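What follows is a single chain, given as structure tokens, in the form predicted alone.
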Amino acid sequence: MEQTQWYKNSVFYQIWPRSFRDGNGDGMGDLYGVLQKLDYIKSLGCDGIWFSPLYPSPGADCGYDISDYMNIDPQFGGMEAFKAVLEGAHSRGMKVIMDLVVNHTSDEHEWFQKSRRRIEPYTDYYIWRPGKKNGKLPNNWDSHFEGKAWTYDEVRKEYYMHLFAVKQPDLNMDNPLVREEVKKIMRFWLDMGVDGFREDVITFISKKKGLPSDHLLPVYKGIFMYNHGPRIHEFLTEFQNDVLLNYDCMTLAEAPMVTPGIALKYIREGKGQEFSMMIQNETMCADCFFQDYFPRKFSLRRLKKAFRNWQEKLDGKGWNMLFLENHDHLRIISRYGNPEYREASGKMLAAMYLFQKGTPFVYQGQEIGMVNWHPGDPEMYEDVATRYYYAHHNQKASPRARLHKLWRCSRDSSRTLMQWDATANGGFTTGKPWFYVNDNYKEINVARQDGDRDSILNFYRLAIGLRKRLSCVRWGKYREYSKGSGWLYQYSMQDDRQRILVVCSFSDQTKKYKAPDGFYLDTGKLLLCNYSDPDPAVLKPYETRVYLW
């Protein structure tokens, strides 16, 4: 079967299940709550849903530590509830993709429990090594969440590798039996009717032979020893040929530290294509180094360069995945916009990315302009990476300064409860919630915005609907203008039928404006604007416009 193309006409909505909606009143978001909100998701113009992990899990990393790949956690409603949601989504013309997390499992998974006891055939399902004679770890690699990448197991009397949390041991993908397990998982869900997978840190699954120490990097030691490793394309081609090409499905790869050139090794269209799309983080680094825990001043030029590179270098070769928020990043208005101009900057940021070529993803709460969470106590944070960071970094700083650093970097800001209305807990639950709701839920919620034609929510609906009517957005050519500007981002999309100009101000001041050469505003049709009285000669704070010729 040739690889599917339906995702190119789609807009996806990402659900973080435990914080989206509680349908049974136990305080935990669940699939009953999702079932109640399928019409809401459809009303946004979304054609698909990406679920973050729904599988049984001890919860060491909010579900990314999986203990059973072929089931749905009872706290989310179990398999019966999932099948109801799958049927409900499909009946509304929406696709469903699952999170596939196969770099690592939970240490409570049956495979790991048997592997640590050397029970065949599971003995080599994970990466085990003895310690060195001098008492040192097998190598000097770092984990991304909790210290070094090795933990000693008292049962097996060896160290196991975990590139993330201690309770997330890495699978040994060099073992063909492990790859067969992955294929069984894929077939199980695809046979049920799932439409594809978002594959978590999938470029980490091949480690360099011999697992040598890293003497180059001061932090994240080892990442170049396992990111895009020596057998990665062999493994992915095997998954494609043995499973994925037999189904009408799409695959979305999470790929840390990926550039357009590297991405094309995986997503170049034609024979040998391994993924439909890749999640890249270059457009999320306009205010940080590599990731949110290393902040720097926001640079619009840096952001534009990243978008430009991905639009231009993938054009005609591979397909972009477009996003501004997900469960691993802070709220975008608090990062690239301005909470003091929350509505204007939230709408501007929506237009900025929704009219580029690719498949857009909207993360729950993004469409109503949710902003970062500022808890008063570090103990309120749930995320394993945040807790480790607070305990082991900036120890000389004051507690207040350390807490403020968490406000700026913790991914828990994107995991607070979805704000449905102004009732207790933002309408998320009638019970005691598992986590916190942002204090601003009475002002920022779906109910308040649903009937307001000028709300961020209805701007997203308008923008997504407009995107779907414009062929040049999906099939046209991207061209950027004012590349050197530190406050103005404007680009055109053009095919043989139409041309649009997208104008975005990143300034909190009113600025004089002149359209690029060849664009005559008096002949263009203004399709979208976040102000009711636009002046062609000036741009108001965080103003955005979309013109059609």
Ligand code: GLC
Given for the second form:
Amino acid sequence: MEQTQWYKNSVFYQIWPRSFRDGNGDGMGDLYGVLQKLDYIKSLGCDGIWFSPLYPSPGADCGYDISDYMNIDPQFGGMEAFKAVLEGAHSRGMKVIMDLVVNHTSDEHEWFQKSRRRIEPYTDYYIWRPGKKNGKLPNNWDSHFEGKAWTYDEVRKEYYMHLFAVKQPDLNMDNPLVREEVKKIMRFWLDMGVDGFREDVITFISKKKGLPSDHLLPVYKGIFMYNHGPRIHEFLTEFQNDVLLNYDCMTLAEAPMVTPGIALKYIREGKGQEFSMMIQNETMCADCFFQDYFPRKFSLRRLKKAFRNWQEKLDGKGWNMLFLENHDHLRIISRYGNPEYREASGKMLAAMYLFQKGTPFVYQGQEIGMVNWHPGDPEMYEDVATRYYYAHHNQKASPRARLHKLWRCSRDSSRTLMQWDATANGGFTTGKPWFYVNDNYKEINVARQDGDRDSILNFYRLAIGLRKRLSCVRWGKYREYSKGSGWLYQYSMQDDRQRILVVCSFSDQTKKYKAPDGFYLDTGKLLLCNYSDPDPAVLKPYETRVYLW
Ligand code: GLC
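Would you mind generating the form predicted together with alpha-D-glucopyranose now that we have the form predicted alone?
So here's everything in the complex, that chain up top.
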């Protein structure tokens, strides 16, 4: 099968199903709701949708704990509703990719239930170990969400490994039967017409032989023993050869702690390529270490360096995935922008990433400039990682300081209900919603922005439309200017037909501006700006401009 690399021309929209839209009034987002909004997604200029997990799941990690891989959860409308959405998307020229979560399953999955009872062939489907003689755990690895990576199972009388929540046991990918199951799942969805997968923490699937303890890291102990593990390329090549190469599909790999050099081992184009693209985390670390739980002051230099690193090092070798938000991160305006200049900074951030080379993803609500959620009570948080963190960290701090910490780090900020209009619950449901809506929904919502030419929403539409018409954005070369500046980010994209300059101010002050050498603004065409009266010699707070020559 010829792989056409269609994804290089696409812009994707990510749906986190629980909070996107409730179509049947039971308070839970569902596929009936998605069906009502396909035209909306299309109206953004998006031509692909990534669905966070839709499969049956007990919901311990909001669907990333799967109990049946070849079905759609009835709470989302079941298989019939999914097929209608798939057809509806395809008939509008939009592709659909599914989340493939195969590092772990739910502990309620039939495989785990049989494995804990040693029923063949499931006995070795998971990573089981007896405890050590001195009563210690099999090794010292940490889970990402809930304490140590091992939990004792009273049924099997052994420990099982879980790199995430207690209810997310890790699969034993060294077992060829498990790999066959993965391939079966892939074929099932691809045969139905799905266009590819976003593969959840897929670089974690091969654990170092002997599962040795880690004596180096203070947190996330063990991560170097399973991230990019010893058999990873062997497993991925097997998935490619046996399944993926038979379809014109794309794969997007979530890859915590990856550098462009390591990424190219997976995504270098040509024979042996294992994924179409990778989700790197470096551009999400301009205001934190590794992830949002370890905050540091935002640094534009750090952000620019990260984008530059990926734009330059993958150029001509591998393809970038571009994003600013997803269901694991806080809202970008509250992080890299400025909620006091919500509109200006939201538009600037959009232009900043939408004109780079790669495939952009827009996360639900990002396109209307949703901002972080500040609930009054820690009990309102739902996310398993947030709840564990709250119960076990910062206990000596004041209640207020503890709550503020959650405001700063919990991924629930991006999981509040999508704000469709100014009616109750932001128009998300007519029933009682499963989760909260941000109090600002009357001011920030789709209905209010849809008809307003100057809204963030219409800025996204404009920017995405422009991007699609500019060959230099997709095929040109990235070059950056004023690299040392702490407030100005500017880069050009150039191919043999055209050249654009993207100018982004990260300052809340009006600043003097001079274009880089060789760019004559009076001869360039101003394609996009977030102010109606731009002055070439200054940049207003969070001003952005895109010029074309
Ligand atoms: C990925 C997902 C995240 C999930 C975790 C465990 O990082 O994006 O939402 O909780 O994996 O599956």
